[in-house]
Structure formats: C-alpha cells, structure tokens
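As structure tokens, one chain now follows by itself in the form predicted on its own.
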Amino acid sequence: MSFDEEIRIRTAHCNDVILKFLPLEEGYAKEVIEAMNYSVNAGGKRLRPMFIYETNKMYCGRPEICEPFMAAIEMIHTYSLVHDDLPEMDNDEYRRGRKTTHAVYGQGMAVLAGDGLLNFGYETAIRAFEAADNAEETENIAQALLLLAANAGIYGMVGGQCADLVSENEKIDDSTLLYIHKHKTACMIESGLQIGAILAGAPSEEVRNLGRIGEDIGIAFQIQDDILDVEGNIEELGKTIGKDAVEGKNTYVSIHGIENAKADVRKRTDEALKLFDGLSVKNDFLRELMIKLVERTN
C-alpha cells in the first residue's frame, strides 16, 4: 500500500470519528449548528486527531477514550480557522477550496459558530470520562483535558493569535515571530501528539519529548506555510496566496528570506525526527507523515 493510500484511509477514519460527535442540526440553535458543521465538514488534513490516534496506538491505548479527544481537537482547531478568516482578522473568502463560514453565513453567525465549536469541543472531550474503566484512566483524561485547554487558550493558541494581530504592520524581532509560530500553530500540534500518549499512560519523559517533537514540527509546518504563501498556487492550497506580502504581515520568509526559511524547515524536521527515533516505541507511518507535512505543497 502506498503512503498516500495510508493517509487516505486514516483521514477517512478520522472523519468517521468526527462525524459521530457532531451535533444534530435541529431546534432553535439549528442555524448556528449548521454553520458549525459546515465549517468542520469543509475537509482538511485532520492532522491533529490523526496525531492523537497514532500516539495513542503507539502506547497501546484504547480508542474509546481517545475518540472524543480526536473530535474535540478538530472542533477547536476549526473554530480558530473560522475566527481567523473573519474580516477583522485575516479577511479570507476561501478556506480548503470553498467559501469560508462568514462568507456563507455572515459575520455574526460565523462568530457564533466559532464560539459553538470551541465550547462543544470541550463538551465532547469530557465525554471520554464515560469510557474510563479505572482511576488511572480517569486521571489520564483529566491531564489530557488540562493540556488541551491550556494549549488552546491565552497561554497557547489564543496568545499566539493575539501577538500576531497586534504585530501587524509593525517590525518585530525573531523571538516574537517564534512566539507567534509556536503558540498560534505548534501548540495544537503538540496537543495532538501528547494527548494520545497521555491517554494511553505513556511515560512522562516520552510525553515531554513528544511535546518537543510537536513544537519543532509545528514551527516547521508554519514556516512551510509562509513559504507556500510565496511559492504556492491557489489550486493546490485551496486558499488565497500572496496575502501576507500584500498586507505587510510578518512571516518567516519576510524576516529571514526564502532560502533561510527552507533551511530552518529542514533543521527543525531533522531535530524532531532524531527525538522521535529515540522514543521507546515506533510508528513508521507517523514518522513518514511528519516528513511529508514539511515537504508539502498544499
């Protein structure tokens, strides 16, 4: 089986899991639920739930416990995209090859859809407690919830988005840019890699190393995103390109140049793979996936 086929199978599995947890489109909240589901069903790589599933499997965890977190992390990630696309933020009309949520449902409903996805994500993750068989699993779920919330909040993704917003049209240094990339993007990738391991009861040292791997891969992923905004095309990316330069946004490319950006993608990927190869358990698919992510053209 080719690697592309393996990705398709795993992506389909993640989609099936996510669909199980989406809310029914009914009642007085029907329109906001429709907007929520439209946003989640726009597609995407499903990387974060895939990371949870793969690391959980690596450490012999139970899918019944990790599935609510798989759906939850994709809901939270999607909420961030819905809000990021708003006119007051990045003002994007297309996401994943189709109209963004605010372009279809209006700005007010898009705000509510993002709010709904964030909250319903936590409601969904909490359902993992229903599958816990013992005190250890209950404690693991609690730890995973704390990590998910922290990495999505003001000291994680929201903090990174804040720093990105206030630095627009301002000259920033490298440390500020790295803060933005780590918190806006890498934090939720760290969450994916660590949560699956935590739920399976992995050793704390390995969980910490998975966090370091997630940071390197997440930053490399964002640098590659900055590169694709310069060298990519809308057909492959499914979103507008060249907007960063037009809007004067700070990116890794604008600060370091295209060649240095490419070199740093390779360096961070190599560091992540070295740590990954040092783990006590192996996952060849996940290793290859990390390489493909930072070599992607879409």
Ligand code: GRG
Second form
Amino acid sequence: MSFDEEIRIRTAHCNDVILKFLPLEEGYAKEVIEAMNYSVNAGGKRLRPMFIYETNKMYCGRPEICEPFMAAIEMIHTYSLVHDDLPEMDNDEYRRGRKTTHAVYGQGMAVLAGDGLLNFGYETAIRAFEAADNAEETENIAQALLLLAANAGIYGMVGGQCADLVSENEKIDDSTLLYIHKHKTACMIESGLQIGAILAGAPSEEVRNLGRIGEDIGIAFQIQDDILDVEGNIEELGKTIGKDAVEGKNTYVSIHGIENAKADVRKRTDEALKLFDGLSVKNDFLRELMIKLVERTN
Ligand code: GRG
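Shown: the form predicted on its own; wanted: the form predicted together with ligand GRG:
First the chain shown before, then all remaining chains and molecules of the complex.
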C-alpha cells in the first residue's frame, strides 16, 4: 500500500471517530451547533487526533479511552482556526477549501462556535473517565486532561497567539519568534504525541521524549510554512504566496534568511527522528508522517 493510501485510511478513521462525538444539531442552540459542526466537517489533515491514535497504539492503549481525546483535540484545534480567521485576527475568507465560519454564519456566531468547540472539546475528553476500568487509567486520563488544557491555554497556544498579535508590525528578535512558533504551533502537536502515550500508560521518560520530538517537529512544520510562503507553488498550496512579506509579518525566513530556515528544518527533523528511533517501541507510519510533514510542498 502506498503511503498516501495509508494516510487516506487513517484520516478516514479519524473522521469516523470525530463524527461520533459531534453534538446533534437541535434545540435552541441549533444555530451555534451547526456553525461548530460546519467548521469541524470542513475537513483538514486531522494530524493531532492521528498523533494521539498512533502513540496510543504504540504503547498498546485502549481505543475507548483515546477516542474522546482524539475528537476533543480536533475540536480545540478547530476553535483556534475559527477564531484566528476572524476579521480582528487574521481576517481570512477561506479555510480548508471552504468559506470561513464567520463568512457563512457571521462574526458573532463564529465567536460563539469557537467558544462552543473549546468547551465541548473538554466535555468530550472528560467522557473518557466513563470508560476507565481501574485507578491507573483514571490517573492517566487526569494527567492527559491537564496536558491538553496547559498546551491549549495561556502558557501554550493562546500565549503564542498573544505574542504574535502583540508583535504585529513590530520588529522582533529571534527568541520572540521562537516563542511564537513553539507556543502557537508546536504545543498542540506535542500535546497530540504525548496524550496518546500517557493514556496508554507509557513510561514517563518516553512521554518526555515524545514532547521534545513534538516540539522539534512542530517548529520545523511552522518554519516550513514560512518557507512555502516564499517559495511555494500557488496551485499546490491553494493559497496566495508572499502574503507574509506583503503584510510585513515576522517569519523565520524574514529574520534568518531562506537558507538558514531550510537548514534549521533539517536539523530539527534529524534531532526529532533520532529521539524517535531511541524510543522502546517503533511506528514506521508515524516516522514517515513526521518526515512528510516537514518536507511538504503544500
Ligand atoms: C485563536 C487562540 C487562537 C489560536 C490560533 C491555529 C492558530 C492559533 C492560528 C492559525 C494560523 C497558523 C498558521 C497557525 C500555526 C499552526 C498551524 C499551521 C495550523 C494549521 O494546522 P493544520 O495545518 O490545519 O494541521 P488543518 O486544517 O489541516 O487541521
């Protein structure tokens, strides 16, 4: 089977899992639930739930425990995209190949849909307790919940988005840019890789290393995003090229130059793969997925 076919099968599996947990479009809150489901059903690569599923499988976890977290992380990720697309933030009209949530439902409803997805995400993850069979599983779920909330919150993705907003139209140094990339992008990737392992009761040393792998891959993923905005192909990317430069954004390329950016992607990827190969269990699919992500052209 080709790798693209393997990705297609796994994405379909993630979609099936997410669908099981989406709220029913009924009652007085029907409009906001429709807007929430519209955003989630718009598709996307489903990377974060895929990471949870793959590391959970590596350490022989139970699907009943990891599935609520797979759906939850995608809901939380989708809320961040819905809010990021709003006119007051990135002001985007298209996302995942369709009109953005505010373009279809209006800004007020898009804010609410994001709020709804964030809260329903946690509500969904908490449901994993219902499937816990023993004290160890209960403890693992509590630990995974804390990690999810910490990586999505003010010391994670929200913190990164804040630093990004504050530094708009300002010159920033490379440590501020690294803070933004790590928190805005890498935290939720780290979270995915670690949550699957935690839920399966993986040794804490391995969970720590998965965090370092996620940080390197997440930052490399974002640097590659910056590179593609300069060198990408419009047809392949399906979006405008050069937007960062036109808007005067601080990117890895604008601060370090394109060659250094490419070298850093390679260095971070190599470091992540070395750590990954040192784990006590293997996952060839996940290894290849990480390489494909940082080498992507779209
Ligand atoms: C509003 C709190 C808040 C945070 C927004 C996600 C985000 C933070 C901003 C979106 C802009 C951006 C380039 C973020 C970096 C992370 C990133 C590349 C997100 C897109 O993730 P993918 O590529 O998207 O996994 P899909 O659509 O495939 O799920």
